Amino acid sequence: MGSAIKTSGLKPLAALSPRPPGQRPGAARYELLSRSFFNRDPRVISPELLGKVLVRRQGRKLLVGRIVEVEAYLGADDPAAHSYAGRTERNAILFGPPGYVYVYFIYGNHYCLNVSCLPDGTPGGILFRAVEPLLGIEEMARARDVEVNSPRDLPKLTSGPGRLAEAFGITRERDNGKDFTSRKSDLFVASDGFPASNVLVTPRIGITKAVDHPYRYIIAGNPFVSGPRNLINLR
């Protein structure tokens, strides 16, 4: 612990994620995503999530990251899904209403953030694999205990599901079961009007079952995308 955190003077945002004219990160007006947005097939939702923002409220401060990589997971027909073997105490969120946070602990060292999809009783979910940090970079660096000296260091913060969760302070105890669509939640997903483009799809990564399904969606060319890049153009 105790690594130096040097983030002053960094100007990665304009280079990495242009916004609509006149819109600055601190002035963005976030439009909360609705329950109906998540009440669909994860494979339909996933490419639409790209370009949206993940937001954590920490008192008067916001941690904000643009979603650049996600993976879709289905239910009984997807051997790689946590819901494949049926409902348990651990995965019950995936079988409930859409739009709720599902967090699991993996490899004994990091958490993964997911959201439930499809109608109540039908399991489905989406894993958040990477975001591009927009606001709260110093706080993210402190949470990750990494040194950020230039824009090239920023992927250390949120490229990959474990890094993302640590940067945003996401744990199962703190966040599992939270409502992504509630204005009262301190963790939510919203739109700030950013038009995502160059959306591509690949097979999912880091799994051993159903490895050929093309259910991983990314914004191509974004430096925060993790893993291999054997791509199919969707847009």
Contents of the next structure:
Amino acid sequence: MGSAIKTSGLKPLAALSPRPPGQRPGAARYELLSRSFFNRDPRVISPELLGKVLVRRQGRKLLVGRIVEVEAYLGADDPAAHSYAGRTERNAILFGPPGYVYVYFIYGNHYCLNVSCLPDGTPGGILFRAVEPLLGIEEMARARDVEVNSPRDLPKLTSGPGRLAEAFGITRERDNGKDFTSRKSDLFVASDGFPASNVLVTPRIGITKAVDHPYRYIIAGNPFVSGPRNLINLR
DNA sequence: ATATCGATTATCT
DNA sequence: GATAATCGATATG
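For comparison with the form predicted on its own, kindly provide the form predicted together with the DNA.
The next block holds the full complex; its first chain is the one shown before.
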């Protein structure tokens, strides 16, 4: 506590995350993603999720981040997935209908945000690994207790699954089970018309099982992608 | 720049 | 009792 947070005047790295021509962040029109969008294989959804925006309504404030990195997790075929060993109380959301928020707590410290995929009864999900902050940067900096003095500091806010969860105030207690496709929800995903480009597929990171599968999807070159810069191994 | 390590707790064996 | 879909700090080149 107590460390000053200076964000006044800071803008998102607009050059690196272009919007539709002439559109400013506050003017974005968000189009919700549908239930059927998530009712598919997470490996098909993942690249389409890149470039979409994650939105948190916080009272009057809006927290918005451009999705730049996700990972797909499957069911019985995927030893790295939480659903691999079958349904439990913790992972129940992954076995439910598509488009719902799955949050888990890890390493005694961090929350991670996922969305359920595939039809009711078939497990699968997508882990949100990094977003580029667009709106609510001051609020994110406060939530992270990070000092942002230059654009170079911005990745500290939302680059990494634990970081983005903290920046958006995401916890299991607060958010697990929410409908990701409802505007009534205070946490949802939407399209603002920005088309994802330069999508690259790599092996997933931070796991010890099934490390060979290329199920990590990133916007190549985007500075908010997490992990070592060299971990952009093509497969 | 890369490598290693400690923190801290819910969940599962 | 061990592990974990992580992070931040420290050490070393």
